[in-house]
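As a starting point, one isolated chain is supplied in structure tokens, in the form predicted on its own.
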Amino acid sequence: MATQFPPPSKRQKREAIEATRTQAPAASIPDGSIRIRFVDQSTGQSGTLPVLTVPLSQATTSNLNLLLNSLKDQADDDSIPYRFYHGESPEALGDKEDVYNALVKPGRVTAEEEVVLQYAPQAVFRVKAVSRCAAAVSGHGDNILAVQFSPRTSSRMASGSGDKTVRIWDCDTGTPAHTLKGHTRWVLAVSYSPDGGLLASGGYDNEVRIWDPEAGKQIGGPLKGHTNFITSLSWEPYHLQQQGRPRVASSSKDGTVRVWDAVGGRIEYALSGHKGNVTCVKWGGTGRIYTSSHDKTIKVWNAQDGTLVHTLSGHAHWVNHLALSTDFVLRTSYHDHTGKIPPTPEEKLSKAKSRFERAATLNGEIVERLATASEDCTLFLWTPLSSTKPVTRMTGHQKQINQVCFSPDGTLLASAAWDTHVKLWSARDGKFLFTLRAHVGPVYMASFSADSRLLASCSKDTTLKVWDMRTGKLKQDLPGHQDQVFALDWSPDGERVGSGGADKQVRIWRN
């Protein structure tokens, strides 16, 4: 009688493929070579590169990145990853691609004629995508409306929320180190500043908090002065700031923005103009004071005195989000992936400006560009230092725009909105690039990493998503908060995304 062996498992299945698909030889590539040309993605210009004639089997990307390395004389110190693209194509070539396989092979190109790479810088750190939970805090009583990490550490995060307080968490142990008291309504918003010495808080009770973040303690009274709550806080930029003094900017949906002296706790003008509710200030590197409103305007104020230098008009609808592409910098100030803290305020000083002027010089010239999300369903690109006229318009949103923000390289836009999609965006000319599809429900808010290679997404479906910003493919789900999530923050230097909800709970995610 014949043994009867049981099918293959899935595992079997699954080794046999593998080891198959290892046992095939290499396609291997045929004699030949290719001429290369290389464009700035940002200029579009090749400037003084030459064209090159390259052996195909020699032209791999990493090889390219060698190439082009020293083409722009910077050594093997100074070296820097770069990403390629092809065309018009929004995929870049993979970090082991070469040219054959991805081009020559599929009939994107033949091997006659000369191939433009556009070529992109890539930050020189790699920050890995959270997978799991690290902390599931409960402490709040009502819902988690606002969440932010401190510059300085991802081992501090600051939550808002419907019951009035302030927490700061620490996100090494998952506990509360401080609860702030003081707010007698919902807080809406937290900020903390660029050095990470003091934290903003702004609610439902029209008043403006200034807080020892370190200490738990409020630094001198409520900062009174809205008539109605607070929408939005920013800080002024670490390299702008008038030594010991920072100021914080607060707009409301009284229709005006207040700049106020942080430490002094008095109030050093006000913003008005707006005709409807401000929704979103953003404090420029330059000197200037953003502001968008329900008046469907966005407003560019001089931050020295006040005054208004240009109105910014094409949207349809109420204005409901502004993003800077220098937002990470202004951000972080002097804080970089290094972690190494300049020991004197001058050294501070230095760092923050070159770092904001690093980030901000397109062509020899500082350019903050600005993206605006509308109830409209669309978003617009500007220059508002150069012009009053947009770059561009980007429309495919089904319904109304949430969130809008920059990838900390300053070269991707992403915009979340209620029609459940992200939507990504070239940061310098607004061409579409990706959706990305997987919630189910309202999108509210996108998070780049700070290496600009991922991003997380929260939404009404109860989820966090990671997303692949090079594929524009799904990288992690992230399930575990019970109800919506309205707040999500990814920490600056890459270890942690924190998120809150109406589930009123923090949760501190890790890869």
Contents of the next structure:
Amino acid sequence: MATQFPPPSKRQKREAIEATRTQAPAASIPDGSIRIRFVDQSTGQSGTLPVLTVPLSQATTSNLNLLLNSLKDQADDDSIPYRFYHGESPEALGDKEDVYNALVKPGRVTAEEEVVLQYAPQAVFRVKAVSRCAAAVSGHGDNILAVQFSPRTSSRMASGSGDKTVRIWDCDTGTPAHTLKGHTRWVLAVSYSPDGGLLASGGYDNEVRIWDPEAGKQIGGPLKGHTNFITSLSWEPYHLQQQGRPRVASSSKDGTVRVWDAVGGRIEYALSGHKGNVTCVKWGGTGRIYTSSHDKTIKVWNAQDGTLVHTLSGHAHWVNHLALSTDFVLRTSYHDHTGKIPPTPEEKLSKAKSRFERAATLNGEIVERLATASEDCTLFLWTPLSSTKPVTRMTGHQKQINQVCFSPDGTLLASAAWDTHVKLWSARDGKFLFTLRAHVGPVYMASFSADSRLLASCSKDTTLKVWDMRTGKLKQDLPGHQDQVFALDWSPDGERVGSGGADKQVRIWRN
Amino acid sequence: MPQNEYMERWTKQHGKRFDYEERKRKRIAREGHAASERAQNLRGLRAKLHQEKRRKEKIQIKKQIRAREEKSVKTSEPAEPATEALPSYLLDRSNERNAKALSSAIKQKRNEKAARFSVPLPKVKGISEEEMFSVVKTGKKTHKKSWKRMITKPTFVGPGFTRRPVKFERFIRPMGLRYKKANVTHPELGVTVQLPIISVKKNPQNPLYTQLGVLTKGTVIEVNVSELGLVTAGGKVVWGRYAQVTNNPENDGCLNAVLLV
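To complete the pair, please output the form predicted together with the partner chain; the form predicted on its own was given just before.
Entire complex below, previous chain first.
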């Protein structure tokens, strides 16, 4: 028998309440100072930054932020929030934490030694975690297979469904804006062009169709040529496009990738060389097209003339998905978090180009990294511009990996797998960071928020989950779907998350 | 020695005729003609008997053909195209379908309100108290009043159970007849998994047996299904689910149950 303690007396209760009322957090930090060296996490160098002696009582994360910004001569307007990492720990210091309580007190450092803090710049804006279902819109007559937000604004979202239609939703009011009819079988992929002016959709009927998402009309006829269903679509990056002649690449189960002139409605060229189902196509920002296939290879093509540049091999089974470190900027081109759209085409072009270069530049050179997820339960990280050998192989998943995605700032890599886990990796060197465990069914997709601080994942277990990237913990559990969730997208401005699945309802989630 | 054994001995000693196989093949090849001739020329009762025999044979042949065809269908099954709309990453995958059938089947059953109270074994044979309990007569006092009972059927005893002092222990549940796990079959999927028992929910024989955790045929038990990965509509993990015992565990030495979905 466990002994039951008597309830606390009135005096004890009063003292407990008193203790919660009067807190003295600052007093607990002793006097003294600590020497801190700042090191750039991406390069591992401290550069010209001096080693600083900081009083322990002042060494909070926000003060370190101020200090680092002033050291780098970043005044109020262009100051950047930083995250500080210590040692091998994948977890950064919290925004409300300080060096004493986080590092000195648990004994991770002593006050005598020099503390090396790696800093990583964060997005200057913050995305709030979505926490509620703002709208559950019925309309589709069959399973929803793909959703994507417009890069221009989160108030427009397109969804492709098994009922042969593409629908465009007005997410402000949660009502349908347009129903785009034309496909004769399921719509498997939808993709907005980087400027948001066009929408491409590909279906089980082997056709690609181009739509005007504002008017809800089809542009030209169906783009025919594939002999099996379309698996994915990718637009030519905005800064590479010939003005007014955007091109779109479509991959198909027939083993080819076709590049179409979206406005002219003609095929430019077909990339044939894969021996199996092409699962994913991505158009890189340096004029390369990357394709992954069931024949276990990844091929890199020159987008100018459609010639094969490299074949990357290493996987032992189907390659299910591939992601580029620049996916986010290529998708959003000149649309950034400020919502300001440059007035002239030249400025748009230069902004899109500069955004791409900023995202892709590492140590002064443009590096486009490629991550591939495979059926053999591993991921590979490649730098296809410089080498045909993989940078690293990431193992740890117990079952096939369905999807992989880079964070918008290019520092993190998330992989969603059938083993019900999402795993986080450092996108720089492929180091394992966290396993996100909470789903009880296979995780189909994951999507980062625009500020890279949060991740949403959707699963067969009918739920969406939002994760905090700093701690690797569950932030929000979002039940609501009646059946498995096939498609998920976090809007590029971070306002909304859209999802759809086998319950035929599009759900829009907000904070 | 019976006649056929003489024949066997003869063949063993002298071998078969040289044209044995040939004659046999021809006789079999000729059988159709012979049967046809008989069918055309038999009259009266013999014709009737022959037709009846032939009809039965034909039924057997048709059954065999059907079984053959089914077998051959099964071998070439996995390349079937998807009938339900699926995203491109789920197309071309055949092995992942079973689990889906499970959750939608559960949902459909749930919608049918009437099905909620129906169980696979609606009726059970009654068990008398004499069969269930044996009287324990050890010791002077116990012998005199005969108030102590031993349960002769398998039981489930919770993990935290400790026996009461001998003086107060009226029912003894023998250690050898205790079960912790049940072989649970999912009726739609046809898969059987060994799952730990959580509790005995209802023994149809007697509320007292429910209390004592007696496991007889027809008993409804709760099993731990957390490793099957079932989820509710709200996204919560299901970990307890009812199952009904389908065998006589006292006779079989194992506990088989069917999941109530």
